[in-house]
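Only one chain is shown below, in C-alpha cells, and it's the form predicted alone.
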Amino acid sequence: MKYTLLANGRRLAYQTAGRSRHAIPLVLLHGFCEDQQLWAPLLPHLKSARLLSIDLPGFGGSDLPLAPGMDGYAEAVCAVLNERGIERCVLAGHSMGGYTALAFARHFPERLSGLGLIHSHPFADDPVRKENRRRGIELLQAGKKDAYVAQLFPGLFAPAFAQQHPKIVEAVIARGRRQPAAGIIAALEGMMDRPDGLEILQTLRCPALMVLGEEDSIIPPNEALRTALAADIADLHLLPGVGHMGMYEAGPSLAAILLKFWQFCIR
C-alpha cells in the first residue's frame, strides 16, 4: 500500500501492479461501499498492463473527505497521478467510480487517454433514487451500518450467481462492513448531488468504454445503452447473465475487455 498526502492534509491510499512500464497506466476506481480490493479478481488477467488502483476518500485505507462530492474524489485521483508523475491515464470506474471518472473528465480532460464506465452511467439521480439514498443516510446515522450493508450487496449480483456463490456475496458484505459509516454517508451525499454527465461524454476527446450487465438491477441496460452513442469513439459491451458486479461474475471476460481497451487507447 502506498499513500499520497492531499493538499487538505488527508491521506489517500493506492496500489500499483502489472509488468508494463508504459507511461500511460490503466487507473481503476472502485464503486460505492467498496475499496480497491474490488479489482482483485481481475489482477491475474491484467499483469501485462501498468495498473494503478485507488481507495477513494472515506474508503479502504484512505482518510475521510473534508466534504462530500464526486469533484473531491476526482481531485484526489489527480493528486495520485501527480504524485506518480503520470501525465495521462486510461481511467475506468465501477458504478460510483464511474461517476468519479466523469467528474475527472470534466475537470481534467487533458489527462485522459481513455474513459471507462463499468456498470455505470452519466445520468443524475432521479427523485426516487435520491430518496433511497436519504433513507440510507438515516440508517447509517442511526448506527445501523451492518444492516444497511447487508441489504445493499446481494441484489447487486445476478440472482443465479448469488445463489451459486453465497461465499463471494458474504465476503463482499464483510468488506463493505469494514468501511466507515462517515465515508459511506459522504458518498451517498455526493452521489445525490452530482450533476448529469451526458455532456461530458458528448464532448469527450478520447475513446470511451461502457460495460453493462444484462441482469443489472441498478443500471438497467436499456437505460444506459444510449449513453454509448454520446461519445465519438465508443466501445460497448453487454455481459450476458451478469448483474452489477462483473469483476466477480465475469472476471476473465471483464479483464480482457479492459486490457484490450487500454491497449487501444495507448496506441
The other form holds:
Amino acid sequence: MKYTLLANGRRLAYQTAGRSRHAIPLVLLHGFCEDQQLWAPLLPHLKSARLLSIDLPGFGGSDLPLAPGMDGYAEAVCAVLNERGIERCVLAGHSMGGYTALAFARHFPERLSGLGLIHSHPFADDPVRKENRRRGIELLQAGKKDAYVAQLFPGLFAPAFAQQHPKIVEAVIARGRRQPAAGIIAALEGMMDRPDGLEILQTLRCPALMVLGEEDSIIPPNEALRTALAADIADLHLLPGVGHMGMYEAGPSLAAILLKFWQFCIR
Ligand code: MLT
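Mind giving me the form predicted in complex with D-malate, seeing as the form predicted alone was just shown?
Let us now look at the entire complex, which starts with that chain.
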C-alpha cells in the first residue's frame, strides 16, 4: 500500500500494479462501501497494463474526506496523480466510483485520456433514492452499520450468482463492515448531492466506456446505455446475466473490456 498526503494533512491509500510502467495508467475507483480490493479479481487479467487503484476518502486505508461529495473525491484522485507525476490517465469507476470519475471529468478534463463507467450512470438521485439514502444515514447514525451493510450487498449480485457463490457475497459484506460508518455516511451524503452528469458526457473530449449488467438492480441498463450515446466516442457493453458486481460475476470479460479500452485510449 502506498500513501499520498493531502494538503489538509489527510492520507490517501493507493496501489500500483502491472508491467507497463511508463504508459498512461488505467486508474480504478471502487464503489460505495467498498475499497480498492474490489478490483482484485481483475488484476491477474490486467498484468500487461499500468494500474493505479485508489481508496476513496473514508474507505479502505484512506482517511475520512475533508472536502464533501464527489468533487472532494475527484480532488483526492487528482492529488494522487499529481504526486505520481501523472499528467493524464484513463479513469474507470465502479458505480459511485463512476460518479467520482464524472466529477473528475468536470473539474480536470485535460487530465483524461478515457473515462469508464462500470455499472454506473450520469443521473442525479431521484427523490426515492434520496429518501433511501436518508434512511441509511439514520441507521448508521444509530450505530447499526452491520445491519445496514448486510442488507446492502446481496441484492447487488444477480440472484443465480448469489445463490451459487454465497462465500463471495459474504466476503464482500465482511469488507463492507470494515468500512467506517463516518466514511459511509459521507458517501451517502455526497451521492445525494451530486448533480446530473449527462452534459459531462456530451462535452467529453476523450472516449467513454460504459459497462452495464443485464440484471443490475441498482443501475438498470436501458436508460443508462442510452446516455453513453451522448459521448462522441463510446464503447458500450451489456454483460448478460450479470448484476452490479461484474468484477466477481464476469471478471475475465470485464478485464478484457477494460484492457481493450485502455489500449485504445492510449494509442
Ligand atoms: C455503488 O455501488 O457505488 C452504489 O450502489 C451506487 C449508488 O447507490 O448509487
